[in-house]
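The chain below stands alone, shown as structure tokens; this is the form predicted on its own.
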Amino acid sequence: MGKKYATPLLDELKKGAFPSFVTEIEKAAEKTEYARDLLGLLEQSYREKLTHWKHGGIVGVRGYGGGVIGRYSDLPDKYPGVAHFHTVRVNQPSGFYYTTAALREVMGIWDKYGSGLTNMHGSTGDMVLLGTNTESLEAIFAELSSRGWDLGGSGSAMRTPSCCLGKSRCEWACIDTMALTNEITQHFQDEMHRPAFPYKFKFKVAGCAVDCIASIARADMSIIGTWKGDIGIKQDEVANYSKTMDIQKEIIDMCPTGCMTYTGGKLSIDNSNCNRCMHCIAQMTKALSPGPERGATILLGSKAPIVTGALMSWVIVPFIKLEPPYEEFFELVGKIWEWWDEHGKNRERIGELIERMGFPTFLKGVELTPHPAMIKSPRRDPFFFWDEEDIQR
């Protein structure tokens, strides 16, 4: 056993009703020097209110420029177990479905070469393996890949696509999220493993507007299932819901477009004014259902506040069928990346580039036709400047 550290500050985090990451690190510390020294380093950081981690950039394995994130301590002599503490991202299966055998397989490899600590899952989606040294990376990759696993994305590359569980469990899913996510992953292998973008690019696929995977706030490209046509209504089930809920208060008054009425025990919907937000369907699942023609809305540009402020995605394609082999979708992605590559600055996300150059410029660059659904908010002034080509007869 290696050195055991006194950790009075970390011990405070074990108190209370909720599980503690400190307890889990202590379990790993019974087996590995990585975790033992991690406890000592964290205690010192808490005591000094100063981080002792350095970001080491991307540490590659043979043939891959992404998938491993370098982490180094600035106190390697005092805590040799975390002198190197690299993060390995493992590409998760679509919908986050694992067998226990698959999990034990990965954990066995990780216990052999790393700290045994994991993050299930990272915000990108990957299974995150926390803490190993540079010398072990090739061996970890070799064992993972020989068993059918692959590294995820990192750096200025396409990040590992992720999705909700879609049609495998959810009756609301308007697209096959898992099939599309797998197709994106396979189609863009080079873009995921060999960083060549101005900065990161994330895909997230949601089966419907409930957006359980929060794609609209966390993905450069959000793909959200939707429909065309009228919402299906079963009035007998509406009558059943009226016995347990206040339909006027909980459904009608909360409709964002005011397109619903409830009179005489009958629910009516003005589908021409419905924005398909899914609130009514999510609350009355037995009475209401999405319309018959299913597809997706594609949005672009969300990000967290790093260089500039946070952005939410906005619509670039109001409706697309999204059926195999997805040729129209892949063609659009190629145009977007080409425009981004031509005009983007270093470490500039696609949403930031659109804000800098303007949405009309973006639409022209990727050959998309303007549509009212693309408007984020009404214009604040009465002036509009026409391009000469717009007024040519």
Given for the second form:
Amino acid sequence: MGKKYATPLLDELKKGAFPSFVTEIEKAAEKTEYARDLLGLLEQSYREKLTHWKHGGIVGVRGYGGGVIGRYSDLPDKYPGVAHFHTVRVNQPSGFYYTTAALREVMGIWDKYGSGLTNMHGSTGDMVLLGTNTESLEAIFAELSSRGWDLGGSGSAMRTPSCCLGKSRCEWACIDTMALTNEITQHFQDEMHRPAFPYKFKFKVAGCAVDCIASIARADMSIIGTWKGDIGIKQDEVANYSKTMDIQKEIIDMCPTGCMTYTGGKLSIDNSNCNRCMHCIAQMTKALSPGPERGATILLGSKAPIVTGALMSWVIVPFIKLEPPYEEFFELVGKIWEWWDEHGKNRERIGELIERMGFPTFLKGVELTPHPAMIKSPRRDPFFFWDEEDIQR
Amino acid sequence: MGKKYATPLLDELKKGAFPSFVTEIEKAAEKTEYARDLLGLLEQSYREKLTHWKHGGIVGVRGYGGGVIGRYSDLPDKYPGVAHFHTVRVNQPSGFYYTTAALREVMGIWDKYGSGLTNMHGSTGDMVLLGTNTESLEAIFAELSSRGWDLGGSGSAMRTPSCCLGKSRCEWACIDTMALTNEITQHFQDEMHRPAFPYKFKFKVAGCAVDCIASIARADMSIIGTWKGDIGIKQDEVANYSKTMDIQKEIIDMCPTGCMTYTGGKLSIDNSNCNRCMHCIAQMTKALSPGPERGATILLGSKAPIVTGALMSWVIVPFIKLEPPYEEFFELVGKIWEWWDEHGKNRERIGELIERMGFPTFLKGVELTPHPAMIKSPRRDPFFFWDEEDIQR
Amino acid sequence: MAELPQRQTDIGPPHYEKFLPPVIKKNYGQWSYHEVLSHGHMVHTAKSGDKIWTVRVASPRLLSTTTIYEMCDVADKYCGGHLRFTTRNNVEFLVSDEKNVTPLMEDLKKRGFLLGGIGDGISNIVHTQGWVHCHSAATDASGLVKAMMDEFADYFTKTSLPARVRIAVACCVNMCGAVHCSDIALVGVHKTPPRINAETLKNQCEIPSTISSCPTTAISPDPKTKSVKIKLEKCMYCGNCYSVCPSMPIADPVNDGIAIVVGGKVSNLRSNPKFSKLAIPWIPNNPPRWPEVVAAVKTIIDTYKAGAKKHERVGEWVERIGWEKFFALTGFEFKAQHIDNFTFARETFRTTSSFKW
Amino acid sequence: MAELPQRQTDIGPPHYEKFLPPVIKKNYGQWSYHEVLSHGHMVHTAKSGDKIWTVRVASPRLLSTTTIYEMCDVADKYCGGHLRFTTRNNVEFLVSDEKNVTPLMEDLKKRGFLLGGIGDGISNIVHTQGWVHCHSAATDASGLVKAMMDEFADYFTKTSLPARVRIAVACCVNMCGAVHCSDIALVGVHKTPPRINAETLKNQCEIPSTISSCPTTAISPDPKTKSVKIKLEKCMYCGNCYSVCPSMPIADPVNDGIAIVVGGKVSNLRSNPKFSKLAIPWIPNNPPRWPEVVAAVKTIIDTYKAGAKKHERVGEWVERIGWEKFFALTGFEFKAQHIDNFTFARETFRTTSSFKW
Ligand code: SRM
Ligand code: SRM
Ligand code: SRM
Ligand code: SRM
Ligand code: SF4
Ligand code: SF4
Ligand code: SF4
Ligand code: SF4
Ligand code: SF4
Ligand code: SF4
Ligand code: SF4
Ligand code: SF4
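Next, report the structure of the form predicted together with its partner chain; the form predicted on its own has already been given.
Next comes the full complex, this chain leading.
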């Protein structure tokens, strides 16, 4: 199929070393009218420096309140192929592993009903199938779900949880991130598909403090693997590293707590002062390994800057063992959602609510015990509340 | 004179190594009824764990709106000596230096009209003459002022400026703190004596970053001496210090910017990376001295925690030469007060106002140029304002 | 259209175990160490002695099914039909048999795939929809990413930096990318307030929620037009009102542009996770290649590379030298916009006389 | 009463030059270095070679004229009639002639003055009025200071600490001392809301300014009584309403007490000035010697002394080891009150998984 529109600006973006999204759209344009017209519309955006998408309307599949982002062009007559251009969020498997068979199956469905364009993956983690019309949605869902695929989250709901690959290929994983992520996803199917929260709620699970899933910045609940006990040390491997690495400079001097020493070719760690930052382990993976008692820290609250400024998640549970059936964990999530449901305003994320109501109030509300790990430093101004039982009458 | 009241609790506080304020009150009680009844009242406070002072009424001297803190006991019948117990704030000389003649003169007046009790000095810096009655105020003022003394500030006015002793006895003073403080005090006599500001305004002047007057925590305007150019080094004195001090550990490793080295017995400083914290100079005063071009950093805004939390002053002028007649300085103060006057609410300190209106707005209002020294780090959330001239129409 | 198969609901995604290569299933949780062999490949060794090689290639993230099929073909040939995507949208080919590694890498290169992204360099840019799909976009995302990654491709494929440099792009301040905690990030920003279409607003928008959407309380009811009005000097162009009410479009082709923030991170290594901070408040949108933006990012990377210690992330380097030095070294102009006047402004003011000339 | 002399106004304080010892006038701005000879005395040497010895003694700050006359007598005898007070309310005798130094120190000791306060130890406690003079006081200041300084007198006179430990006392949260940036500080706090005297309030207080004085908007008009009412659960007992309106007394003998904050500083040496942070939210008022308070401060000082490096201030030490360790080492209970819920709360939350067990 030849070119439907001249795209001199986009053509510039086919040049260069990095793979080109324009080339990708062109490949799809060989198959679908969606992609052909997308090229035209996008070229116009490039020319005018303006988006040509309208505010999305609500579209979806029967029985679900989310999983599809409605999208309409504001130039439907000029580019009829993208008059509708809805996104289908397909819940990815934990860890983003695929067999080629499975991938081909999903792509086949998408070639049949959609634009032939995808995002692998969306920022939240979904397989994002990019561009179809309202009529095709039910068909796509039937084809997908009959083959074992389901939609991810959107709207004021639990969003698709995601994780780093954890124990599947990483020596540092302190928890089974993929198992937990799958468990959370399955456990809360209703909360994901039928938006009933004050606003969105995201989970991200990292196997260790390296946080390869950016959980601390992008998840209302961030679960980060960690340990108790002493870091494992193999002195012979330390000796090997000393041949290629300036251990004093790269490890000892960069340890944030200054709890390491390297003297007489022997590495020692004062584990009681280690904050488990992972720096030394990451640089000397053959020599050092996380301590023996494994679990996770749970942090709450991160989100993008709208409205009161970006948040990072903060510690609410310093240490929790995370093993099936994860009862304690699910109970906690339940309490948090209940408290949010009771007090949260419309479009108020959990982190913003806690900030508004006060962290101590939240802790009381969900029955967690105050712990110094929850704060970087105590309050500075001597204004604090007391309960009736603290007062002498 | 014998004891008027039994004071078993206060008597406990006459024991011990440190000089006792109770002993001081007792000494005054040998001379004045004020002090005698203060002992009784205070003993009752100690017994009941309760203050017995009423909310102060407004008292003062003719033509002044400040300088006296009115104070009445809530037990005037029981302790008539302290029915009135007003404080007279006498403006101290810069640097708190006195001749014995001058001190005796002031104390003599105080013995004549007051309690014989003082605070040398109040937290703001005044000589605080503690306890007299309303009738005596005019007499006290006449006696003091005829001998060259004046009252300090109180109320919504400029408060008594104060300073470290600076060049008078300190080798590190980069500005003449006592001269400047005296100059400010004289320049703004009207602003000090006739409250017309939204709230109080305090100046404190420190000769260097050691800040022996705590200016950064306790002055609406904090003036801190500093320098440009290279720290002076006397290598022979460095060598002397090396005999009694672990230079690597105590100096090099503690330099916050890591800009110092000590190799082969020679100390070097990468001055372009020095932040002039004063640590090295303070520890090796014979070997090191502030750089050649002297001036000050001006910071604004500190105050106690009521109402939105404690503030420390922040940089508004990274560097200013402070030499008589201080024109640029007084012009700046004028602009700041004008802006405060225009925008400040009642009981709103300058720091709180800037926070409410925005630091960039303040800078524009007082015609200061934004400079990276004003901030620890740039803003994180991408929400910022533009002016009409920044917009293309 | 043929009869549709029977739909199911609430089944969730397929279980990941179905997709794991056998060597991973066998050594799950039993990995011992890894070795980075090049920016394009690495090997993980299990306690059992088993190994898995990973070969990573770049992806524009916006992928056609055509390309995905091609990737599947490659994975079938060398990887027993196994591949995965990374959290930064690269593609990983998982090899269980060492002898397949080199042929795989050769084949990928021949097909034009770009190998890289592992270790201390610049991996793929996390980004969002932009003009390709979002109504909210103040700039495009994919085009910016392409322009930058072309410039920095060597840092993806072969040249190392002191540490990982994570770049992100978000096409508006909703920041669907990890912009707020990235080493370097671009975010599409507006510079002019929304324009109110009073006619459509009445029907399209709920007035109370429109008003309450504004973080600066710039919006108030306008009884005259039965719509709303904006106190212009209060508006910080965040576009949140437009998210809630389509009758308040804020896009402005001439004044929309790109802000650059730097120094964020999410890892806990050495220093705590950090927010990115504003380096440049506005650069004009200049598609298709945004040369001014690319040049500015290059300046940051060059300055960082020249100044940072090994293992030091961008934010760690900047905090060590101080922001005043960052501005001096990059030559970026310091403007009123850099000074915070939002929620936590006060905490960013310099409450010390210690700073560098 | 005799005729009064002619009053003058707006003359300001006497010029300081009139009060400077001759050696200071001569070497003004020309000092070269100083040497600390003991906690009680030091010598400054000018470029000219001239020297001035300083002998420092403690003062309770609350001084009778009697004691001041005695100090004057001493200064006349050894110091040519020159003395000064320090910014922490100690008294300094300024000696130009070396041979007067020892006799002066002997004489001072004989008279019962306490020599000390110089160098790395505990100098005088900056403090406020308390029950001696203030209507706002939740505790006494002078008594607390006396009780503490008796306990720590050795650190004033002879025993060194890793660095200066600056202690302050404020009798209420107005904090007229330098409490908010002190190594260790005590502040008198309330624990119960103010009680409204509706009868007197009508006349004594301006209702709008009373309402607006409340930082937590706990106060609202009460039309029934023509007075105000307080939403009790919103009140954080700051007493600001009482500052503005005497009909809302907040003092409560049983529940008033002392909070201890630690880790602040104002100097810029090494680290930036720091705010003090809450260590213990409440200890009962137990005059005349507040043993629980003194014991808690002793715990802090002992723990600091045992753990800090040379030159490390309390706040620098705590930040190096982490607050979680501070609580572990001191044994102080960590309570909900330690967690900030005021203006900048969010910035104090632990946004990292790195902390110590
Ligand atoms: C598709 C996706 C971007 C992408 O290209 O990957 C996306 C796209 C949109 N996001 Fe997002 N967000 C996406 C991940 C994120 C993330 C990142 C994450 O989840 O890790 C964030 C930042 C983290 C967070 O949740 O705060 C994010 C923060 C937002 C916000 C700001 C929310 C806030 O509380 O600050 C909005 C605005 C809103 O909700 O109204 C938003 C809204 C939107 C909307 C729905 C626009 C709107 O206002 O209606 C976008 C639809 C674009 C379109 O046309 O397809 N999106 N959004 C991501 C979801 C794909 C997926 O399911 O995998
Ligand atoms: C006497 C003195 C305390 C002392 O024992 O030294 C003092 C005493 C009072 N201060 Fe103060 N303040 C004194 C220095 C301070 C300081 C320290 C300083 O100036 O360096 C501060 C903290 C810094 C600051 O300004 O923020 C201070 C912050 C306050 C505040 C809180 C103001 C705020 O904006 O946060 C108040 C409350 C008020 O203004 O209503 C206050 C109010 C008061 C009042 C007037 C009580 C009142 O509400 O009416 C006290 C009168 C006590 C009495 O009966 O004598 N005082 N006050 C100090 C003045 C002596 C002098 O002139 O030298
Ligand atoms: C594959 C992936 C996880 C996944 O589930 O997909 C992954 C995998 C590994 N990461 Fe990562 N990281 C991955 C995203 C991340 C992220 C998240 C992100 O970028 O959004 C981070 C946090 C970045 C940040 O702080 O902003 C991340 C920060 C690290 C670090 C810490 C770097 C630092 O100094 O701060 C290490 C440790 C190291 O190797 O030095 C690390 C190390 C590793 C190791 C070596 C872990 C291991 O032992 O296997 C893995 C391979 C090395 C590599 O890729 O260079 N990985 N890694 C992600 C690959 C993304 C990509 O395509 O580039
Ligand atoms: C006399 C006095 C100034 C005055 O105008 O009255 C003064 C005088 C000196 N100070 Fe100071 N400082 C004085 C209050 C302060 C204050 C303010 C305060 O405490 O409220 C501070 C800030 C404390 C803080 O950060 O919280 C202060 C922090 C220092 C420091 C820095 C300590 C640090 O490591 O942070 C030094 C440097 C040093 O000697 O190590 C210093 C050094 C000095 C030197 C050595 C300066 C010199 O070369 O002459 C002076 C004599 C040493 C001494 O007293 O130990 N002085 N010094 C003040 C004596 C107060 C007292 O009676 O104890
Ligand atoms: S977060 Fe930790 S466990 Fe997960 S992939 Fe990264 S390094 Fe491995
Ligand atoms: S994990 Fe971090 S804190 Fe602990 S020893 Fe290693 S480098 Fe130090
Ligand atoms: S602030 Fe500086 S100049 Fe002033 S006394 Fe202290 S050390 Fe000397
Ligand atoms: S003044 Fe401070 S920053 Fe500068 S060289 Fe000395 S110790 Fe280092
Ligand atoms: S960042 Fe903004 S423009 Fe980009 S996808 Fe998200 S909501 Fe749309
Ligand atoms: S763009 Fe943001 S600040 Fe401006 S009116 Fe809309 S919501 Fe308010
Ligand atoms: S701190 Fe409070 S009680 Fe003490 S003097 Fe100041 S205002 Fe009065
Ligand atoms: S004590 Fe403070 S918080 Fe309580 S009502 Fe009064 S002003 Fe408000």
